[in-house]
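Encoded as structure tokens, the following chain is the form predicted on its own, with no partner shown.
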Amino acid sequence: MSKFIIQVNSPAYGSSSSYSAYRFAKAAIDNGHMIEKVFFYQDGVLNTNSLNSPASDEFDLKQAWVDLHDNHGVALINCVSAALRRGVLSESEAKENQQLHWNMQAPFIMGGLGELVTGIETADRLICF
């Protein structure tokens, strides 16, 4: 059994990279491996926007990430700096920046690159998409 950290750098839609990251995570878990966390970085933070609303006949990647967390306890970490630059705010970030609304979907949480670095120390591999 290997422990992985997955870094997602691409948005949920407009590229297949995020979907490939999700499929890799699901396949790894199905084959007995462990996903320590998924770290959303650069445009990858757009996966966590609660306002993503795919058509009813399209795959809902944001919900797939949430289900991965709910079913397997995988931590979903958003790079706070990348998120703020791209207009993805948690409730606490919205309050700190005096905004009336937030759009980061729970159970995604904000974190920094320190989260990624400490995770790399305990994981066997970092896989970037």
Given for the second form:
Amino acid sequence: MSKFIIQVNSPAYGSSSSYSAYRFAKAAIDNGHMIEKVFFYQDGVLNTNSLNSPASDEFDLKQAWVDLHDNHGVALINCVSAALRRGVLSESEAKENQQLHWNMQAPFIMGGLGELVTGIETADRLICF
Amino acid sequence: MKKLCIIFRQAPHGTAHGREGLDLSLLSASFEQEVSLIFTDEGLLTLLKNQDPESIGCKDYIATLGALSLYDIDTVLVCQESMQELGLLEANFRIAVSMATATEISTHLASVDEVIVF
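Please supply the corresponding structure for the form predicted together with the partner chain (the preceding block corresponds to the form predicted on its own).
Below is the whole assembly, all chains and molecules, this chain first.
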């Protein structure tokens, strides 16, 4: 069994690499490996926007990440500074920035780059998409 | 502690790749990881002197390159082939770097735990 940490750098729509990241995570778990956490950086933070609304006959990647968390306990962490710059805010950042709305989907949570680095330290392998 | 190698391969200001790569480099080093950097392809342009990113509405994040040694990031490799393709000289760069051939870069990549490409 290996312990992986996955870094997602591309948005949910418009690039296939975040979907590849999801498929990798799913396949790893199905084959008995462990996903330490999924860390969303760069445009990857756009995966966590609750307003992502794919057409009904299209794959809902945001929901797939949520299911991965619900079914397998995988932590889903956003880089907070990358997220804020791209308009993805949790309730607490919205309040801190005097914004009336927030849009980060639960159970994604905000974290810092430090969470990526500590994840890299404890995982066997980092995989970037 | 792990050995992380961060590769810069995109030009500095058209996208946020370089900036977010440099953020991760400094943060990793401050978390006591052994961090090395490789500049290749148009990523080399990040190293040029006399840039004025603020004139195009960008933050001057490349000034932070000067802090690499304070963070104990001492291994900064530059791809020799990319240098030749872009017609650059070592004197054009704002920080001290080491020239590396493709073989030397491969050897270095094999010696680190993780590689992250920006």
